[in-house]
2 protein chains.
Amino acid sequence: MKELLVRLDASAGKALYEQIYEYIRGEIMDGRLSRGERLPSARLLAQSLQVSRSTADAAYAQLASEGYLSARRGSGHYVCDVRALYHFTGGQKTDASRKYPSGYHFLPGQIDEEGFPYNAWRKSSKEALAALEASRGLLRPGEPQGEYALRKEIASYLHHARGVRCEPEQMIIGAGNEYLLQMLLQILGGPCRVVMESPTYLQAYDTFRNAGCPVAAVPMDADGMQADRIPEAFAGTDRQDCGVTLAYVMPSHQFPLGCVMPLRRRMELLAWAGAGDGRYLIEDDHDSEFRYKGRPVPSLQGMDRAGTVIYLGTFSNSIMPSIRISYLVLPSQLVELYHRNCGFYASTVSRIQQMTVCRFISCGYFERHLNKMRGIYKGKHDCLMQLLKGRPWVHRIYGDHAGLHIAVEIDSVRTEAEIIARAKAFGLDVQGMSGCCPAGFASPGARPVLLLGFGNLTKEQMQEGLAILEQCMG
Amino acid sequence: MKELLVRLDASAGKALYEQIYEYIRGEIMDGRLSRGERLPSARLLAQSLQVSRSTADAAYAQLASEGYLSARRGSGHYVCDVRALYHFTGGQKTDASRKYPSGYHFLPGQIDEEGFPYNAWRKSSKEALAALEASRGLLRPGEPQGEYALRKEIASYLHHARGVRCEPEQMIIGAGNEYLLQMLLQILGGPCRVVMESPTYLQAYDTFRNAGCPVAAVPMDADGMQADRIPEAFAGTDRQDCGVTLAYVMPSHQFPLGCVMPLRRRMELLAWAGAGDGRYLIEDDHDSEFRYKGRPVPSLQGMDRAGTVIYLGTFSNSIMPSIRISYLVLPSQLVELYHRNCGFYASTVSRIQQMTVCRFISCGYFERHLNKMRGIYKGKHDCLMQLLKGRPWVHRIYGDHAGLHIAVEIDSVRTEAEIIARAKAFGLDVQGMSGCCPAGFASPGARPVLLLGFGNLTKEQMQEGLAILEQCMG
């Protein structure tokens, strides 16, 4: 058993856990930690490396999760059999194959990072600022359901380029996606019955099932969700008392397959809805700003009459992820009892940062970025097609024309999850299908479906990429 | 039945119902619409004004709840008789006194706003968006549990300043602490069963019960939550079924009652979470940070050896309300299960918010802030104290010595509930223990008891409020 000589830098900006994880990781694909040897126990490695248990355990957590150790019970870690992952390029020196592509990543979700108008930013930041600490608001607790001023700006936007018809009063600010369908939940009483399109964005799944709501699967067809096929979603369940019941649908740009959904579908689905008391759709308008081909699809939201669309929006992808703002629109019948289960709740969103954005858009910068963002994704999305185009392995190609990432569909004798492992290997990251395929939900079809997102790729960065996924599925 | 000719102003920066809102408010308390008098329907008003229908009930909602009308059932909605709450003072012009103190307020949580170190601020917060702009995090997603470097400094002032042992792993970081009492529900696996103090944070019990787990009262005496009585809570329920059991404590400065808890009854708490499997205690440290007498009192968290203490801070009161920052502090055998459950979740926290608190505690802001706010808060303190001296409507003073507010218990012929209508009506805010009792809960009095926070208050205003309040005991 090899002591572990880890050097650790409390002031990297990385996670203790992640130096240590990096190091033996490192010291697994150079051979210098070989197959079957045997780890120092996490309370003997958190002793000599003078961290925390849990920081160890963590570590070693990370390398089992990923296939690198394998834990035996009472026994201990041992190295897996991980060379096969990435010697099978040949006898290059695998410290420079595996820092092979550096800083990018096929992963869905990133946003270009050149394009962003960080003087706009940094001016209506600036000016926020000012304005709060003028008016005291800075240090006064904001509106429970966000700034006024924001859900004006918003409403506004959502009214013309959406279609989105609220009033500021029903819309609800919040710190992300999943927080929001948390306070759904509690303002319509509870755990819901949620059907959700198969294959499906396994966040707002596994939300919904840590909230105790039973959740099924519907299939879609190239349309998206069936909706005649949701009465049979809860057949044979014992659960019948749940009050209502949730769809969540992604009408403008489903997540995973990007699919767009037609009129004709949109109609059933309101149908649908409003058949029956305590039906709601929830409409994810995931990525609607970004549509390279025909005319933009305006939201279901605005075609329902019956008060049964709850819609929902983020910034994460047309301004930045790491700004943490959602928006959640309630049918005018639900806002009543969010002020009665809800209204206690103080805002998730810190004030600065909402009058920063609310700045952005009255100033017009963010309708100028979006427009902006549309020619760049277009001209990314355009690239990465133009580059499949005859691959061999390309069997069938999902949501292209609109987001920030297509899905492709492979040829390999390879499974979904060697490729990714394989590409892992390399440093590539590359998300599959089973990622949004919780228990119950299928894949559409039998083959590897991997994601590609290209939101923040130049031309260089997606033909090597490319390379290595051509080389994984091998 | 008159018709309302409300002049709404939507660049205001004021919600639209609002402003219906306090035109209608106005209008009864100047006697134009008297004792009795029918309103509009919601659906005439909304017309009328053109407004949205959810901005009319939503006014009259807010109207309703305040005792100003009363909604009759199919038949729309009449004027009460308040004039009774205002009329009191005598024949002065009522419009005057009803704007009489303007801009102050008694409630709980204000903090000061004149001693804020504006500069301080506005250089973190410049020198983290470079920082983030230079390094492109920006416009990456941050850490799920928050950014390391974060917790760190925060984990590094909570050791020196509340003796809390912790690695920055245990530590996450979100949008304050209701959404850290969600999501540590989530890490327990669902709702649990929770005893609290009596009386108690409402907030804190508002979302327990939201999120669907039975909560009890325990008895309190002069050293806070009797903890040989923690027992019989849940004796007699059905509620066996439940793994978990927290019990909720503010040991450093109990809300609302301000006591601070001796070294005895913690080590009695300490003792009864080990003596049995899924037992935990919430240490909601709340305030700790203003302590006008005596030594400070070290958290709970670090006597603590058996990993039974989950500890929640907040920057709401020792840095500002608007900003959103609350952290958690997890015993290491619950950090896996972190991981498990909620390590899904994106951070609630904007990384820009959170840099920027980073850098204002590195450079050393923070501490000068917080020793320069104790010696502001001791003086509005002993202020405070000093004008309540002698008064004969004060019958007993609790949790003086410490935090943001005092709450006077008072000899009265009115109620708690009338006294505040009658404050009201003069537009001072003022909250009562009530407010900190669902049922189950219990005033430590019989007698009315107001909450006082003065962190915000000058002397003037603390003596032209408590004129006032002294009128509406009358």
Contents of the next structure:
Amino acid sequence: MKELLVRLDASAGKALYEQIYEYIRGEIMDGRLSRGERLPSARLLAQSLQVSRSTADAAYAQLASEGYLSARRGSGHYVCDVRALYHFTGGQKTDASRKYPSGYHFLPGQIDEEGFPYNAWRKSSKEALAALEASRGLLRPGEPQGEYALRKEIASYLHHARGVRCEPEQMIIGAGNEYLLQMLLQILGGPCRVVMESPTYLQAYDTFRNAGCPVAAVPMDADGMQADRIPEAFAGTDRQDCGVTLAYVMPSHQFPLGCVMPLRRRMELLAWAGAGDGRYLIEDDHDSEFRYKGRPVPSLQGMDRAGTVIYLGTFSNSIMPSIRISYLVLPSQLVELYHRNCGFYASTVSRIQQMTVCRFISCGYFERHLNKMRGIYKGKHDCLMQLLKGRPWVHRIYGDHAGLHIAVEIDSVRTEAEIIARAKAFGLDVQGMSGCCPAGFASPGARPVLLLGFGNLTKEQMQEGLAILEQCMG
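Could you give the coordinates for the form predicted alone, as opposed to the form predicted together with another copy of the chain above?
Shown next is a single chain and nothing more.
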């Protein structure tokens, strides 16, 4: 048992227990207190430092809560194994936030940057620039709805890849899904009642709420939104005044749970939408490009015969998040409303960016890129699933076989917030299910649920990250 030579300064403006805590933490971080080493009892520490027993107890309790010490009943406090969190070389400390490269984390929505076809993108950009210069269109603002050539390429791709049936005239190009959702509400004439899956995609929820829409949760089961529960969403409230009701769904890969909606449930939603005036489904085709088992289920829009599905897609994950190009496909009867209510808005995406994507698709680079990335992401997905296999803290996994993240239900004495905070202290960002559950929206269970994105991680980073999380559980 090692004596702790803590120098306390009552005039330092910092509580004595904090000074003791910081000293012991520093000794552990620097390797001068080694794994498994027993510390003096709180009584002996208080005597040697001439402080109260409660001061020593408070310092030990803080260290134990953060995972530096473990308390053994009747035996004392011992230094924890922090090798996964700190690496020691020559007495110098290197914490996890400095060890990992910038941007290393388990957050969902990250792409593999090494697999991006930079040469093909540069070539597409150069050719797009040359074409715009030759047509004297480089300095002109372009079409408000988005460049026709790009809309035509996207419509063709969506038809053969997702079964979407549309003409370029039905499509609007915009800078991100949130912008297009705001425009959609203006097309429809103002705030609408909105029902969303529970839990849900928080950015869409916030967009609707900020626009003044009443938003209600509809319970999910393993197949997604339960269509027969939609009528009760606004029951007992005074929010019956809006003429249009939107149901926002993500049938191809629901965020955050990752379930894929089967054909039967899709038909039930279409039947609900077609049974009343002013009902529309917003199909956010989230991560539809990345499915690792079985054949992709066709889009809702492709099954729609009543003109009730509004299709929303983006290139954020399939090409890159920074590109900020999304597209909205309107039912034919809403196109005239778009021109009347919103046709005066200028496009929010530059012509050169649009035409670069157009060339990237038309020259076949996009298809080849997707085929390559499906293989890469499947390998990462399978690797993470294998690394999670057999870990005692993994209670259940949601959303495997599709997308760029999985949801893991945790067996732990700690809350979701505590696990996330402890991981962040060691340089590892991770998102919890609670971030997808605003007031009135239910989490899938009482246990903590973490969303583990794997798109930009190597196997080694996954191993290190899971080791950190494991330390944060106890």
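Owing to the predicted nature of the structure, the values given are computational and were not obtained by experimental measurement. Between two forms, the rigid core is the largest collection of C-alphas that superpose within 1.5 Å. Residue numbers count along the first chain shown, from 1.
*So with the core overlaid, does the Cα of Glu22 end up 2 Å or more away between the two forms?*
Yes.
*By the 2 angstroms cut-off, has the C-alpha of Arg447 moved between the two forms once the rigid core is superposed?*
No: Arg447 shifts by under 2 Å between the two forms.
*CA of Leu8, rigid core aligned, shift of 2 Å or more between the two forms*: True for Leu8: a C-alpha shift of 2 Å or more.
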